[in-house]
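One chain follows as structure tokens, the form predicted alone.
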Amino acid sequence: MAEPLTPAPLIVLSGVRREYPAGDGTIAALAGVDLVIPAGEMVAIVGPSGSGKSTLMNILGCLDRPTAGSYRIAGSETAALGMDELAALRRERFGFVFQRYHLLSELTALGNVEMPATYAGLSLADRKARAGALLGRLGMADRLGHRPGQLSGGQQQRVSIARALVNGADVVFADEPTGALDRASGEEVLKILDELNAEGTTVVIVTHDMAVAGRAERIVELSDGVIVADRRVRDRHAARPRPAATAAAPVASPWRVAADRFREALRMALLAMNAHRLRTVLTMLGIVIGIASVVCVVALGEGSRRKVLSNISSLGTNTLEIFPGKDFGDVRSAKVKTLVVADARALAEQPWVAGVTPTVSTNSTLRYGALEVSAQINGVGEQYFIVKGTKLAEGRIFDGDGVRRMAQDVVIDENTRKALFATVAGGAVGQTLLIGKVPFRVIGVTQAQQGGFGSSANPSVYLPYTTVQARLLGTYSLRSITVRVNDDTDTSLAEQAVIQLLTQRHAAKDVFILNTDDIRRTITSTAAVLTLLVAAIAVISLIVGGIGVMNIMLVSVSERVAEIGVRMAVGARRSDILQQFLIEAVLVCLIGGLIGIAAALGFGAAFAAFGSSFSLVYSGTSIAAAVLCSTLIGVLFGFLPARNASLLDPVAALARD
């Protein structure tokens, strides 16, 4: 006669209590349970509803912690283990077969079985081979690519059993494994559990069906949270060796483990986004609007700035207008005759000067045929049109030779052309007009100048300053000298240099300067403030979009509590859950950011297609910053929901299904 088997205890519970809050007090689901389960035993835990049997199984499977007492697994006290250490126990030693299967609907049968092996660090090839072999052994070889919704209840339970075994579990916990199955399917599942036990796997079944409990070697009966009976119903049988499919498989290198876990989290994030496409699109919308707004505002701001600078440049800014006299309002300035052409030549020799033009002016009457108008007569140098940024509509301007020989050539403005030559066939160029009593030949017409510096509604004409001095004024002093400063020179410094130079030349400070760049700076500063204002509005919309992402992710966490519970039950670490939801938030924001950038570029193309006078100027830096910003929004606003998901209690999460 064979000696009875006396295996070492695998599970030892001593005085285990589990209490739950109930109003102002507590209620004990377990009230001092002592239980020893040797390795390789098949135990059935029975009892009426509310007796505490499911609570006991949750504690045995480390899905829940006892309020008091001791629970040791293979000699290790579970109370001393952290969340990730408990996850390692569930991942490496335990397997769970649930009444409601708890399969993830987004994954195939093979994918559901592979999941614990991914968290255990098995290589891709090993875990696929193991999962496929287990499903084949359970008669599911032709259903590997089917999703849970395409499987019968019995088939789903087989997938659940394969998932429980894929990491070579020492203990399989089966919670009402036949409760949702018909008789035939239930019988098949019980046969599978019998076979597992015969191979040496410890099996713990929670059931209210005594017929199911009768398949076990030992029945533990609970009532009101205490064990009222613990009896052996049949002798243990000798365990057979485990088949190769459940033998230990080599673990991949740490970096590959991390990569596989990241890939699994990425895959689940993509599957979740695809499964809730409308919600994902609506979540992205806030980010799309925010990023597109920021990129467009930056591009509009830069385009506007360049256009403003171009317009201001055409008005003759970045110039210094030098007048005789001590300062603005000097009543004696008209009597100061020290500002002469030699001063202009001295200024032209300075390295920071882009152009210089002496200026004299007077008012006179223009006559052409029977028409006459009063006009401002401007005697200027050949560089005047460059210095002032004045452009020609037709004809040409006089050159240095014309200035030296006091040519009787005149360039008229658009106001003069309209007043005297509007009806002349062939235009104004080549016509002769009288300035006072002196005839001049029209050689060019300037473009209409935008309202601003040097512009007026009155007719103006431009002659060589030497001609005006000799033929019209009879004096060789200057009304002013206009200096255009190089773009890379600070006009304030240039102004100081001009004062210093002319003071040295005149032996006294007898000039004052109108620095038109001050006005340019005021305009550009105002434009920058407006750009900043609109950018602030765009950033606010971006923050609102981020808050929307956080809210939707919080909703997503609440909707997927059961999925989180299943992942934790099969061994997912807190970091795995955190990573999955954080990746999902970052993906939503990153994809939304890329769509926002594309929308901004499309807006720029549409803007240009309408023939606007200026275009959007996109900055690679702003686009890169937008991508980075959208990613950071995903991290910042996705962290709280992801952290909440990682802190969920496995048993509470599973109970929410």
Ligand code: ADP
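The shown structure was predicted, so the numbers you read here are calculated from the model rather than taken from an experiment. Here the rigid core means the biggest group of C-alpha atoms that line up within 1.5 Å when the two forms are laid on top of each other. Numbering follows the first chain given and starts at 1. Compared with the form predicted together with the named molecule:
- Positional change of residue 200 between the two forms stays under 2 Å at the C-alpha, relative to the superposed core.
- Superposed on the core, the two forms barely differ at residue 92: its CA moves less than 2 Å between the two forms.
- Positional change of residue 501 between the two forms reaches 2 Å or more at the C-alpha, relative to the superposed core.
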Second form
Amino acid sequence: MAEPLTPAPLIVLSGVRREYPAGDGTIAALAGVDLVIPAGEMVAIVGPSGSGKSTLMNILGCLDRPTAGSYRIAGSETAALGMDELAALRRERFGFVFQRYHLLSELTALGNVEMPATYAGLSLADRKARAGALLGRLGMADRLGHRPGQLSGGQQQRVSIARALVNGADVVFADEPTGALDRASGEEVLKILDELNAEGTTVVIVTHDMAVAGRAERIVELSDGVIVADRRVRDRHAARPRPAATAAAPVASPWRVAADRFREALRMALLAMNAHRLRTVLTMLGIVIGIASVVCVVALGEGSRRKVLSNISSLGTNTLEIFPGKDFGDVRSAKVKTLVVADARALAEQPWVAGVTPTVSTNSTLRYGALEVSAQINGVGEQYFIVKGTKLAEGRIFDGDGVRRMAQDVVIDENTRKALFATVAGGAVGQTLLIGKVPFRVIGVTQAQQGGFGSSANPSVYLPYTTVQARLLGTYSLRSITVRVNDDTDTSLAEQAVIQLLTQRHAAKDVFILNTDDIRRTITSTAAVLTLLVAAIAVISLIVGGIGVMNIMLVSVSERVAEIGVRMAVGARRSDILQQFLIEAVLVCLIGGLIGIAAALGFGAAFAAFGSSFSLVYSGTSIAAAVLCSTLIGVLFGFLPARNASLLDPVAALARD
Ligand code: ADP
Ligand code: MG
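Please supply the corresponding structure for the form predicted together with the named molecule (the preceding block corresponds to the form predicted alone).
Now the complete complex, all chains and molecules, led by this one.
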């Protein structure tokens, strides 16, 4: 039927079938269609409702694929093309005009027209200029900033025509373009299509209205999925060159294109979040709580660790405490009798030792008048108070002479003073108390210890160790020897030297050393484990928050199927759709994370304001980790919904309205 002078065919369908599953079998919406459309033609496809017009149109527009048969466009077989190549065809060569316009309600007229150009990689300025010019040409110059809801049906259809043309389409598919319009608006739309055809654009228009079909030069009639008539009703327009404005513009650099597509996806994500504010806020809440608790827990852990460590430092650094036995908890250590005063004297002669004090200890009852209290009795050397850094509140301490004489002098602590001497008018110093049955003179009172590690409410008193050994214990072995190392000596070297010396003296290694560094290390690692534990619980809440994000994103995708269909129809790649939804998920999480961090910092400020003994210590690392973590949650839990969106079938998505 092709006349010898017609141009090379643009569209060639042969034996195209499209079957849909129905019940047990299938029904054929198209049952073997052969159709050739040369470039530049204006073809109307008519037929009763259900005859397969839309199905044919979707196949022509590469929104759908035939079940059988071949569809060649400009010589290349579409069955051989991948999803992204089909998307490129739709983006660069095709334009769609739908009966129901299918504009995105959150975008302005200009934004809707611009969208396909974004996917085509045009620069922002080019896009705006071109979209504005097209809308102007269609008489919409004063409506660029209006949203679809603010436009009449005819105006919306003109926006959708501009959108179809913005990438310089050479084929326009219009499915019942006037179906929803009044006569006058419909007439205008047809006039525009007519003009486009006059400029050389191929126009395929589906209609059930013969008056509309009469505008075309050729009418193809469908019935029950087959072509029943194909007739030429009018002569071709004299071919006119297409204006330069609709030719493809130079494409920007790949980086700019990627950045542009990212910005478009970001803008859409923000619009979508704004459109469902309550939902977005509730979804974010899970992330906010999760991130805030993780950051707070870590800061609390760090704050308490520092507090404890500063307490340890106040106990005096570079002191070594030497105990008999192999280790803490050695059950035989009480039986080891080799640690004696002579060891302390030998240690005191070492050049790296600043001070040595032997200690023995026992428990006994203190009596003063009618008052009784049980206390820890520490027998110590005269250097004890220097070595330990203990300070006196009043009175004095015993000296070396007192130790040699086994003086019956006692230095009491604040707890003992409170227990026994609280009501004594002249203070504790100078009073006599009984330890067991032995009388002692109080010569000094130590300062109350600042709370924290090692402090307790138990009364504790200090006597010369010689006195304790001779009068209270009757044994000469020591509980421990405390050594203060010179400031310029390394503690661990000193430790080795002590072990060496005592092993030599005892002919066996029967002592162990505890230094404040060890304690510090133990506490640090304990605190780390505890922090980890609580942080793990907080992480669980983060995961729950992430699942909330995934849930909402799945809802969002299923709500926006029609939008996804439109985007695919104008040429969005799967990656564009994936990116858009992924960005939305990441954005929800990231904003939630930032709010969570702010909440945690606010909590810390409140904590400090209420005068707690220690403060929350925020580390840059934990905050950076929180930001990273919320981003990851977005990617992780946003991926599935985003992938679902990108795998949608364009026709199926468009059909859902
Ligand atoms: P028209 O546009 O001419 O009114 P369609 O192309 O929409 O007709 O439909 C042709 C036939 O294919 C109809 O019988 C319709 O019920 C069937 N059909 C269309 N789309 C589907 C689908 N997604 N699933 C099953 N049947 C379908
Ligand atoms: Mg239809």
